[in-house]
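Coming up is one lone chain in C-alpha cells, specifically the form predicted on its own.
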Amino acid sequence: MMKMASNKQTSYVFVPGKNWKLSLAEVAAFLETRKCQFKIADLSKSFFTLTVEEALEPSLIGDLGGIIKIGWVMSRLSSETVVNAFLYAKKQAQEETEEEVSADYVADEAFKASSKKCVFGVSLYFEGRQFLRHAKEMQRFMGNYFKGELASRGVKARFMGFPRNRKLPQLTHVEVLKKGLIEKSAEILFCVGREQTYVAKTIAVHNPFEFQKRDVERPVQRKIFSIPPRLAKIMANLSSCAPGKVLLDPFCGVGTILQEAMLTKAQVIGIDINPWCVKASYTNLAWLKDEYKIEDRRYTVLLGDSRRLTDKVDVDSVDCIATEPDLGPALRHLPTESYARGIAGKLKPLYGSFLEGAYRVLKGGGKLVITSPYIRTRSGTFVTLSIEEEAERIGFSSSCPIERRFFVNETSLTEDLANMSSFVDIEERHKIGREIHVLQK
C-alpha cells in the first residue's frame, strides 16, 4: 500500500501500459480516493509526470494495474535544448544537456550501490515522432555520459544494449526485474515532453509474475470468460475501492475482481447465478488469503440473480461496485454489423435490470464501474451497448476520473480527458472488446 513521506512537491514519471488513458484514469482515481494532493504536470501517450505534496512509496505500483514503471524525477531541462542537441546536433546544446544533468547530481542520486562494478540501463520516452529516428542515438549519448560519470568514481560500468529489432530504446519491466536494476538504482528514464524533459530514476516496475500467479496459479480458472487480473485491479481502483470499503461484484465469475479488491483491504461480496462460479470464487478467495497471508480479510459469495440484486443485498449497503456482465458469445469470425447489433440487443435487458438494482444497493455517492461489449464488425465499424442513457434515467450520473482541476495546464487534450467517463479496451486481435463505464449514484 501507499505510504507518505515528508518531502514537498516531489515529481514522478509514470509509464503507462498500452491503454494510456485508462492508466491515467486509474492513477487519478487511486490518488484522489486516498486524498493524495497531486497535479498532472506533463502528459503524453508514453509517460505522464505528476507532482505530489508528499512523496510516494515505490510499493504503490503493486496497487495499480495499468502502470509499467514509476520514476522519481531527479532533474529536468528544456525540451528545446534536447531538440537542438539531438535533432539538430548542436554541440552547445549537447554540452548544456550534460551540464543540466550533472548540475543536479543525477549520477550521485542514481547510482548508490557501493560495488565497483555496475550494470545500468537508459530508457527513452518521448512525445513527438520526430525523435524516433534519433532515439537510439539519444540513448547511447546518455548511456555513455553516465558510464563516464561512473568511471570517474572508480566504477566499472556496463551499459545495457537492446536487440536490433527493438523499435524503441526502452528496457521492459521484465528486463528491469531480472537484472535487479531497481535494487541497484540502475535504470535512468529520459522522458522528453512538450516543454520539459525529465531525467528520472526508476523506483518501481510492474511485476507481471504476481498478476500471472493470481491468474494461472489459482486453483480454479476459466480462461475464455475471465477478466484479466490487471484490468480487474484497474476497475476496482476506478470504483474508488479502498481499505475498509465494501465492494460488490454481482457477476463475479471465478472471483478475479474480488481478489484484487481484497488485496486493497476491502470487504468483498460476490454474486453469480452459476453454482459452479460461486464455488470457484470461494476456492480462489480462500487460496488468496493463504497465499498472501491476509487472514483478516472478509468475503462473501452468494448464489443469486443479479437482475434482482435486492433479493441478496440490502439497499444503500455497498460503497462501490465493479463488475463485468455477459459480453456476448465467443466469436470465431468478425460479425456483420447487423449480427453485432443483434448481440447487443439481446444483452440490453440484462444490463437494464442490473442497473436498476445496482442503483438501489449503492450508498449515496458510490461508484459503479461496469464493462459492456465493444464489438468489431467486418466493415471496420464498432457496435456498442450504450448504457449511459438508461443509467441516467435510473438516477446515475457519469463520473469522469480525470478531473480538470488535476492539470497544471489546460489544453484541448486535457479538455477531452476531463470529459471522459468511459474507456475502450480492445486490441487488434480482439473481436469483442470492452467499454468501461464509470457511473456514480
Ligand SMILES: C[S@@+](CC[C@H](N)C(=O)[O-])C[C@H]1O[C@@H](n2cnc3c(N)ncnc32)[C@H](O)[C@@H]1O
Second form
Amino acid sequence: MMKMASNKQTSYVFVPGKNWKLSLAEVAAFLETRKCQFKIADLSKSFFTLTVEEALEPSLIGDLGGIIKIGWVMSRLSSETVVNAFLYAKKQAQEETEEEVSADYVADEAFKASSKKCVFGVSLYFEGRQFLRHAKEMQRFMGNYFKGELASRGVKARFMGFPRNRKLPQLTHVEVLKKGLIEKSAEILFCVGREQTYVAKTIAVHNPFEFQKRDVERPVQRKIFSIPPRLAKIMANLSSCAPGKVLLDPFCGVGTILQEAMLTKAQVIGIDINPWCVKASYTNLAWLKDEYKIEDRRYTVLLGDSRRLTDKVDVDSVDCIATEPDLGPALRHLPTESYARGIAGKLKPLYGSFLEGAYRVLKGGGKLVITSPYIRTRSGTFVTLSIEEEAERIGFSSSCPIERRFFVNETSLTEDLANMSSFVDIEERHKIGREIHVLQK
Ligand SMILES: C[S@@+](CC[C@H](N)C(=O)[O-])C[C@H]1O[C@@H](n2cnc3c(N)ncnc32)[C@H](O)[C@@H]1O
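Target state, the form predicted in complex with the ligand; input state, the form predicted on its own:
Full assembly next; the chain just shown is listed first.
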C-alpha cells in the first residue's frame, strides 16, 4: 500500500514525458501493483488527472521513469468557463474564473513555505491549439492573481517569466528544481482539460540529475548498447516489479534494468552471454548498493545463454522479467524495406528461443516486458518483429496496463488505450526505435 501523506486531498495532475501513453501505462501499472485504488479523470497528451483513495508521497516521482511533474489539485472549475473567459473574453466568465481560483485556501496551501519575499512559477497545460494564442495571457492572469493574494498577506512576490522564444508558458522541471520552487515558494499548474480545469500545486518534479548519475557516474558504462535509466525504470514498473519480488534481466548488459529494479527493492538476477558484461553488471550493482545505501538486497549475475534459460534459472521461480535482447546493428543510413526485413529475420530465432524459456521460468501470472526493434525504412514504413504471434503460440497473453475500469468516462480514446499491450518508442531522428511489449504468463 502507498504511504499516507499528510494532506487529505486526493486528486493529482501528472505531466508525462514525450511518450505520454507509455507514461500513463507506467503510472497505471505502478499503482495497480501496489494495490492503490485510482481513477483516471482527465486525459490528454500534456497532462492527466488521477483521483486516488490515499494521498501520494512526492517521493513517488523518483520511482517513475516517465513522469515530469506531479501536482496536487487544489481547486477546479469548468473548462467551458475558462474558454469563455479567455477565448471569448466574456466578462462574467472572467469573474467566475477569478471566483473559483480565488478560494482562500488555494493561496494559503500554495504558498505555505513562502517567506516575506518570493519568486513563484505559473505553468499552463492544455489540450487543443485554440489556447495557444491565449496561453501567455492566461498565465499572466494566474500569476497576477497569486501575486495580489500574496501582497495581501504581506509577501512581496513576483512570478517567473519565460524566454521570448518559449512556445508554451511552462517552466521546465529543471527550472523548478534549480529555483527550489517546491521548497521555497510554489509552482502553480493551470491545467485545462476537456471538461474540467485544474489548479494544482507542484509537489514533485523529475530529477534528471539523479537518473543521469546512475548512467554516467556508475563505474562501468557502455554508451551505445545500454538502455536509458528512465526507460529501464518504466520497463521494470510495467513488469509489476515491486519490493520483495524477483526480477530477471536475461540480457543484462551493464545492468541498467537490474539497477532500477534493485532501487525498487526487488531481488534481481541478471544473465549475459558476455563475461565482460557479467562483471560490469556486478560492479555497477555493488556501486549502486553503496551509493544508495540499499541494505539486504540480493543480486545475482550469471554467465549464460538466454536461449536456454532453464539451464540457469529454475522453472516457475521468477515474478517478472524486463529485458532488451537485441535491437540489431547500428545503422548509418535508413535501410530499404528488404534490408530491414533481413535484420528482423536474423533476430527472430533469438527472440523465439528466449520466449520459450521465459514462459517456463516465470511464475503463473508473471509479466514479461521485452523490447524489439522498430525499424524505420527508406520508404517511410516500419519493420517490426511481430513477436506477439510467437509469444501467444507459446502460451503468453498480451497484457494491457491501462485497463478500461481505471477510467471515469469511457471514450474512443480510452477504448484505444485499454487495448494497448505494446508501446512504440521512437524519435524523429532515430533509424531504429523500440517496441515495448507487455506479456503475461
Ligand atoms: C541490448 S544489450 C542489453 C543492454 C542492457 N539493457 C544495458 O542497459 O546494458 C543486449 C545484451 O544481451 C547480451 N546477449 C546477446 N545474446 C545473448 C544470449 N544468447 N544470452 C544472453 N545474453 C545475450 C549481449 O551481450 C548484450 O550485453
